[in-house]
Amino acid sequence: MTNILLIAFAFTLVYLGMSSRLQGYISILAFQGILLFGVAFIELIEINTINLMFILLETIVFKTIAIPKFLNYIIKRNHITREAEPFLPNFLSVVIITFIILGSFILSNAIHDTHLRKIFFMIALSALFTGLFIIMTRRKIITHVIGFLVIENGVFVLSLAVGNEMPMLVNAGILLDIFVGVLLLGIFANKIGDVLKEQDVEQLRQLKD
């Protein structure tokens, strides 16, 4: 069942390349939160109940509900157009993300380590590089925030592979990462909206000291 959820997570990465609207990106982030909730519940069912509840609440509350609502708030507050406005055509983005996933699969299989859970490592790498790809190929600042959150989801996937050994430590760090990252990037997006009419990264070149 875990493998099915992780494969579905990989398909959400491909969908990011297909989507041309910000609402699609936010919906995918929420769906990824649901998938990660399922993976965490299956993989960490044997750990301490308090730790498990903390991890599950972190996943369902922050990743699935709070963050998507916060991103929608930023879009409405700054009157951001609903188009993602990528630099590359969607078809090319899908092809590149597909190659990223295939490359991650090949790399994970090339590593021979009995302690490494290859599917977790593959999905984590795929999310990491897909998030970087989104950041590099989208015009809007808000999509850069989304790319960062995809990267964070990849880190969360990797942490689940060792969650049974140190769940509280790993997930406390991830929760802090989510809070600080979204808070800082949200404030940044709001302040940029007060200065610039359009949230296009190209316009950041106009900013001066």
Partner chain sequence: MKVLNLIYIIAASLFFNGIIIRTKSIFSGRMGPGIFQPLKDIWRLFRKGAVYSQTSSFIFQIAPTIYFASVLMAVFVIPFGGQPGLISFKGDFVFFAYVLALGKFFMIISALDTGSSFEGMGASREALYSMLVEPAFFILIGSFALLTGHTSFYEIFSSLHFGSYISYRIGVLAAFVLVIIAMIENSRMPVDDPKTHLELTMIHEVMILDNSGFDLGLILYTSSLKFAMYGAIIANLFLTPGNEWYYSIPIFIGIQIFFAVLIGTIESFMARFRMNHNPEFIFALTTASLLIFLGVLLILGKII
The other form holds:
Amino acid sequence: MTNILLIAFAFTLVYLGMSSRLQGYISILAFQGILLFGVAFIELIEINTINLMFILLETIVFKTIAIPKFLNYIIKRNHITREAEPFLPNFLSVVIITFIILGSFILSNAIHDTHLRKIFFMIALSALFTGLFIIMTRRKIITHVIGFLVIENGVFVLSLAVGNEMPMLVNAGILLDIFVGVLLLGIFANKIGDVLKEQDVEQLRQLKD
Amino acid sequence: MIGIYLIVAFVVSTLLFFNRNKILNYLLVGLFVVLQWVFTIYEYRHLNIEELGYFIPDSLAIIFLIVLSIVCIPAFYHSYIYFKHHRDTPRAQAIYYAAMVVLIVALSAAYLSSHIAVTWIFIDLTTLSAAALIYHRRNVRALEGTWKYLFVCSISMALVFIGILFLTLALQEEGLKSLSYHALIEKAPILNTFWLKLAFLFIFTGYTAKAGLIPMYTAGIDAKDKAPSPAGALIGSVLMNVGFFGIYRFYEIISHTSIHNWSNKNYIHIGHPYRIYCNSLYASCEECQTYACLFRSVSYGVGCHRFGFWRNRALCCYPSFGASLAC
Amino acid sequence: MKVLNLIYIIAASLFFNGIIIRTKSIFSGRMGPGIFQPLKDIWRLFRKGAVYSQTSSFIFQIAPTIYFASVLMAVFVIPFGGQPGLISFKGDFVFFAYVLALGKFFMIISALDTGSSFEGMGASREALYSMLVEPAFFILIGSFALLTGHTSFYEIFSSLHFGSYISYRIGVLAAFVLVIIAMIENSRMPVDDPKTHLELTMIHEVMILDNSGFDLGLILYTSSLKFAMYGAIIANLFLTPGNEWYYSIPIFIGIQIFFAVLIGTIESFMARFRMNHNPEFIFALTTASLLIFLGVLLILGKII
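Now that the form predicted on its own has been shown, please provide the structure of the form predicted together with its partner chain.
Now the complete complex, all chains and molecules, led by this one.
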């Protein structure tokens, strides 16, 4: 079952390249939260209950509900246009993301390790590189944040692969998630809306080096 | 002691955040400096004794801690001078001091921690407090600097976390669980070198955002410039030390394995050209004098890395601190 | 007995378009025409003579027949539950794909043959989309071939479900991909709108602007036959061999009806994509089947 959920997760990454509206990106993030909830539930069922509750709560409340709501709120409050405005045509994005997934599959096949669950490694790597790719090729600040959140989801998948034996690391990852998520989005996106009129990275080019 | 230190420092920083009274502010900052020094001396007297399960003051940590404690005195002193000239709102001042205290506490705790994930958590905390410092001036350029710093650092911290996860995979293969430096150094020779290499690459790349080295060096440049100069000096000196410190801790583990040579090569090949690059670039640019000073801090650091003397790295933060203040 | 497969599929094709149209009219709050109305239309067209332009050559005249024949040939290789199709040999899914491609090729050159600029545009779009959708189909069937170790439709489907539950889950994913492939191959809603009459946005409909009478009827009927054919492939994913006819026939009918209703629903609730968003949508389909392929590789542990 985990396999199917993770394959669906990989497909959401492709959809990320396809979608041209911010709304699409946000619903993908919410859907990824649900998928991660499923994976975490199946994988970590054996660890102690309080910890499991914490992790599941994080995936469902934070990743699935709070962050998408908040992003929507920011978009409305700052009057951000609804198009994602990529530098590349979407078709190229889809092709490149496909190659990222293929590449991480080949990379994870190169590893000879009986302990590793290769699918986790593969999905985490592809989410990491897709996130970086989204950050590089989209113009808006908010899409940069979304790319970062995708990277976070990838990190979460990877931490699930070791989570059974060291739940502490999963918690640490979640800490990063909440820390940065709240700070990056909460305080910052609001402030940027106040100071800058257009929500565009072009505005952040005044400092040259 | 570290428990008391963390709690008292937290209380002081909270009070500083809510306090608008000037005299109380002096008192609290004075209290914190005294606490910092008492703590430093206490840890120096109790070398290599574990506290709270996650903190061991070994000699490396103590050197860095002493440097930090020395630097924090002029930093606070110059902050007062700074605020004499800039009439900022009491609220902005309160946030500034509270963030600075949190930054110093997070740095101390990161130095002392004996567990790789705990170090990571505290270094993550420095990102947040440094962001509050950089945003102090609250104009567009400060905002831009803060955004870049926060964003690049967050990504780098995520990369470090991935590196730690790879390390964990290597450990799991051997059926080990402990992530403390001590255990890691002991077990390093038997770990899978493939995972170690990957972990090294990710952790190195991640911490370079803090240390100001090549792949992620863009994080710090605007930040140092846009923060108020005392804070900029802290960011340019001790905060860069902590990045180096994180790399060094991992390098220590690597040095006990067969990939030591490999990592050495990477280390130098990444660091050395960069030094030449930034020195030549900024020496040639008249307007970039400020940057030149700041970059010197980077290049001192890289120079010391080359010779592998961490003591030099710790000490070289004085010239860079001075240079930053002078600008 | 093998002829029965053909009869089932042709029977399904008779109702298929009617069900789609009925679903759409119910969703838009109308009674709509009866289920046999498309069939009656086709019958009306069959009784008419065709009009050929003087500038077009014999290709334009034979293309609809070849198109129909190619789809019929493709139907021959499709098995039904435990029964092989009329033709069944190793590697017949390649035959299946290229026989369909042959028909499509003739439709494209007949559209070019008319010399109309609109038809040329439609032909170029059709060619592009078929090119993009082809890898999706091959990777999908290829991953099933890998999963089962066989290379003909009959063997693949008959040995698919002896593994674990995982094969059913992959079956669901594959059915999803196949539904979209069928939509694209038939130029239905998310990619092309069969109802539109604005030439600039048409794909398939614009290619057959000059066909009339018997030829047009043949093309329309072929389209529903194609739907029924894909429906049969999807049904095959869930028909377990060894089950008696009184299980498999209801499953077959159920899946065909469900498929038709699904297409009607999608067409009622989705808008057509902008033309320049189509390639990425179709390419994403290839990626989806690639992911299924990778999933199969991971499940089998057959690592390069």
